[in-house]
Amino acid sequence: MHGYAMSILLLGQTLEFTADPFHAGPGAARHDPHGAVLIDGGRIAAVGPADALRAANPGAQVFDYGNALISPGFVDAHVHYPQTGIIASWGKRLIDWLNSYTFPEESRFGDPQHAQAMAEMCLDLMLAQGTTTLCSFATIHPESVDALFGAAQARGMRVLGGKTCMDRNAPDTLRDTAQSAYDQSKALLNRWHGVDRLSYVITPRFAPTSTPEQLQALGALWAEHPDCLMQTHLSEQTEEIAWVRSLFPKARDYLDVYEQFGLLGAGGLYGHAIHLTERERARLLETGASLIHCPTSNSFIGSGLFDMPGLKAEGQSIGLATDIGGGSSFSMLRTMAAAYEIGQLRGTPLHPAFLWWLATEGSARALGLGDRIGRLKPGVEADLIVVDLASTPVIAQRAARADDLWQAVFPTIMMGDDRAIRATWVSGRLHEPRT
């Protein structure tokens, strides 16, 4: 990345939201076809018309991106970075996926060199796709957390993550204990949480791979550190829900397992959340928890169709995520496209404004970071991407027919990939891929 002593001015089309478009409508988007973003000290200093900001800042270093779109960087709210190497593995549903692919790969992450190599690969792939913040599960190995946060530090990224805790229904090589999960998570939290742009997330994988004692220990740790987030999985597949019912027969439902052990609340991130009961929906809303939609994963391993319109209408907090490697793409563009397709299958297509908001400010809000990232607003950290809305011949010919911003953006959502990401700015610095 380059360092800059002077202020920086990015020129292009700008896109910002004044409110949640799910509630305020697509008109909540504020678009300037000749806009600019002024960066100073790693933060956004001003957003406005290009001519006015150029005149007011004659000493700024100018990057003119023409008619490319300047947007907040994408925010990926649920990732398994250790599954980078097994992305797009064939033919399994959730429980078989874990046993066949995930657990053998995660067993390798006690090796610090392997963990470092995979963390660096994952973050570089994310940055190439325009993702500037992600929230990741690691493995049971503390080395896997150190590798993730070290790689993020080196890139200046805002990254969240934590040690994945499992003390049953997993191979011997991937089991900790209730006590070691608590002790190691606490030590990692004390080492990393709040350092630079890093946040520790308390991380029980999901109810079936933790004993009641481990869930209780992690609930206690969260109560001791309520400024941390907590991430897990909830109601991803019907077989999984039946498994949870057999393991916790006294619980009212899947969510109640977490609630019994202090693992439900604001700052809780619940991946998937597809097959929810009315009671679960009501409790999630009441407690201010966040649901994380993982559409490429939900279709790839056959989990089901997330009820985005119904849950947003209720007022739920929802983020968007790739869920690699169960998810089949590092690209948040492809993830937006999958969310659109799942909406179509439910009979409720999502407007492109909804999709873009989910991938930026919506996910930032779900992670409790809506005041720091995900927006084009003065004072917000300058994590920005420049999106070429004509990155391939087929996208270019479709976008040329557009009558408005969203007709120009939608072909890139549906057909775009890393070629659409013309530049990625991280904390006010231009990220250049390592060769």
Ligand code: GUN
Contents of the next structure:
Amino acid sequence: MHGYAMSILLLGQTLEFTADPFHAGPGAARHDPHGAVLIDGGRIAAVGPADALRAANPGAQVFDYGNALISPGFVDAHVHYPQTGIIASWGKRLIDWLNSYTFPEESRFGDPQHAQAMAEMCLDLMLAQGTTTLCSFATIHPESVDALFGAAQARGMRVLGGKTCMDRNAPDTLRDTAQSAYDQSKALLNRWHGVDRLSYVITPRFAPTSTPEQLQALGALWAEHPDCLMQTHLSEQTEEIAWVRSLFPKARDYLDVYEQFGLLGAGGLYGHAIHLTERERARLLETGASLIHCPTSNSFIGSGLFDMPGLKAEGQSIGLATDIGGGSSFSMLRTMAAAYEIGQLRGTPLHPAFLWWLATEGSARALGLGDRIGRLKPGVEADLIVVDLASTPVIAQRAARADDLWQAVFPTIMMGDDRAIRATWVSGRLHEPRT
Ligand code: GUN
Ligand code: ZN
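In place of the form predicted on its own, output the structure of the form predicted together with the ligand.
Next comes the full complex, this chain leading.
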């Protein structure tokens, strides 16, 4: 990493959304084929035409990226960094997948050295893919949270995360209690929340792995710290939903379990949210909760087809995520492609503007960070990526036939990977120059 005393000017194509394109239409974007982004003190100072910004800032250090696209860094709203090592594990559905692959690996994260090595690997893989912010589950071990935040701090990244609490239906090595989950989460929150660019997220894994007492304790902690987010899983697979029904027979539905224990509200992040009832949808909307779509995971584990068009049309807040390691790629490009494919399977092709917005501003808004990251706008933190829209021969020949920006971007969405990420800027510093 390099530090720069002077202001920095990135030249390339720029693209700014003027509103949520799902509601305002795909035209709610400003595209400048000869644009520039001025960075000063780690924030975006100006966005405008290259010529004008160059003339106005003769002292700025210039990085000319030609006709590559300058975009906000991707925001991955649901990740399990401790599952980096078990990505692409074959053949199981959710509950068996957790027991066979996930829990044995997560049991290793009480070892601070293992936790640190995996946190660093995960964040470096993310940055290489153009992801500058992620919201991650850790494991039950407080050391795993320290490792994540330490690695984020060393890279200057805005990262959110928390200790994954479980006090039943998990191996001995991965169980805490209602009291220790509360105490350890609170201690971690006090240690990390608001330090540098870090945010603590209260994290009950999901209803089946917590007793009512633990859910209650974490609901109480959230009530004491309403400025924190809370993340969990909701209605991912049909077998899981049946299990929740048998564990909580008095609850009206899966979401009601969370609501009974104070775990539903604005600032609540609900991963997957595929098989929702009408009542659950209405409550999620009323309370201002956010749903996190994890499309590569949903096809990899065989979970189902998220109703993006219907949920957006009714006004839900939705973020996009890889769900590493249930998800099968670190790339938010690949994740956008999977969201497109799931849209097609539901009969609705999602416009590339919708996909790009979801991976940047949409996820940022879902995490309550819409004013800080995810946009090309003065005052926003300078987490930026430079995307080569011709990164492989097949993408290049397809993009060359494009008549407009979105046609030029779509081949990269569908076929792109880390080769498309020419540079990643984190808080106004170049992380990985690859020119
Ligand atoms: N539900 C509870 N835990 C998990 C997890 O680690 N991954 C996925 N995909 N779903 C979950
Ligand atoms: Zn998850």
